[in-house]
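Shown here is one chain on its own, the form predicted alone, set out as structure tokens.
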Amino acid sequence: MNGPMGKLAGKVAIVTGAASGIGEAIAKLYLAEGACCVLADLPGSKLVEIFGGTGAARCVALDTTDDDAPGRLVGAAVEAFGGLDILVNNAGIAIACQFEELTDEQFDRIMAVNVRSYFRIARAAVPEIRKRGGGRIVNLGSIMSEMGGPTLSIYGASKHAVAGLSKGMAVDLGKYGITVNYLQPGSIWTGMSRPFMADENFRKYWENKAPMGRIGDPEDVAAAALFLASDEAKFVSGHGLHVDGGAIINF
């Protein structure tokens, strides 16, 4: 924590996918560092169970692909905390399937969650962030934003799209004092990744690929998300930050 108030003291953030994994870790760290947070996840998630008793948190149950999701999230930030400084688009899904067996419905769903919702929520957030004189947008990409992997062609395509979207946003929004960056986690212990980790060969491959010799923790990614949201990152924009233990560089 940076001083008694924290690195994000006085800031208001939205974090999607906050009921588990990386999103939960980011939300907890942002709250610990002084931010007030609007936290979103699907109806039926453990969002209220985790954060419902936190005065600086407002929980919103929704699917980020819902037509009214952007307005509900930004509206909750303004109503509860008076504005918005930081947006973390974290909600995401992965469907593992051999390419030729994939369906149109699977393609549309992954793109809707992993890309279209990021675009729509960010577009709704920008006017409020501009009112504060600038702020931060952090999108969740993946090391698959710049590589491919077996049975994850659509997921990889969606994360490549997050990289391109983030770079374009950074160019357009810089004049407002808004930085836009994307995180590129490697293999991280989350609810989404655990089914893959159940395959011992898969797990050992990623443990060996990372020079650090382990699977990452959500808190590793949260620390990077804190940096990108902080004042220290005010001149960092359009950047994809690897949080992968060095896996991307280890051929």
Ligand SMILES: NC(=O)c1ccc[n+]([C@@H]2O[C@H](COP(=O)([O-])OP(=O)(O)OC[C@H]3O[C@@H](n4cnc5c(N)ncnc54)[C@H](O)[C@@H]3O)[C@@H](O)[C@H]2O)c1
The other form holds:
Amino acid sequence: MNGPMGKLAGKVAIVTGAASGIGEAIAKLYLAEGACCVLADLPGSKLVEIFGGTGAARCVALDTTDDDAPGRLVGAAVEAFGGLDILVNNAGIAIACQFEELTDEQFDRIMAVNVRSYFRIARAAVPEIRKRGGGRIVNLGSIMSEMGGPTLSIYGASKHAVAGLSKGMAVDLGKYGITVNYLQPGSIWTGMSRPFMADENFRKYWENKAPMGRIGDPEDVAAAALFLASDEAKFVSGHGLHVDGGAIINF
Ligand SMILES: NC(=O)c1ccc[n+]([C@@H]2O[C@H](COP(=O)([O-])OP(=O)(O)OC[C@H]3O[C@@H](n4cnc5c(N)ncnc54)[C@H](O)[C@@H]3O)[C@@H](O)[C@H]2O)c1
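Moving on from the form predicted alone, kindly provide the form predicted in complex with the ligand as a structure.
Time for the whole complex; same chain goes first.
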């Protein structure tokens, strides 16, 4: 499965939020499947510690909401690896807060990280992906792209926006051979979810809601991200893929 025989051999990918959780698992799997990867996370993250800074992984420290983040990411892919085939917009934040106490600043920050940066990075990536004759864009939605949850109204709004953005992009970019899909993880063990999981009731609720009877692992989501990035997924576009052990359909 490694190197030139991998499912992503010869491909160049950008993965944001790669220093933790789902993004880290996606980056590791893409590298194992032969992709060259530009990996981004916030300054001070463990990105270089995890992936090193040479060879098939190029680490970039930035905030995805920075004005110059799209140009820096796409520029790094072209400079280091000669082009771009796959973009995974994964970096995201969740702020848990009862609705009436949420602030304008929290609204703006969640939307900036979870939606606006996805739009801006994808817009910068499209011209390079087109030069390769097509490619893949995978955005991180959530089961909250189609449901609500306590204390997560703005987060849920941002993930609904990811669904709408992905569908519109899929329609506009199909003619270039670019598929656009979004992943809909359920409850997954990561840095983001750990504070929520500390609440035993929360953890048990999601373990029981998933017919598979457990919280998901980042690797479960990475496997789906590999499929959506692969050649085999060339006729799958505009799709939201649940990776939730069946939780969302279990009323
Ligand atoms: N964990 C879950 O249960 C779950 C469920 C559904 C969807 N998701 C989504 O999956 C994605 C990854 O989340 P995770 O659970 O792995 O979280 P995580 O906190 O473990 O990892 C997110 C990474 O993104 C980075 N990041 C955050 N904001 C950034 C920014 N502005 N610029 C650059 N990097 C930034 C963080 O530093 C971190 O390394 C998110 O979009 C999240 O909404 C997670």
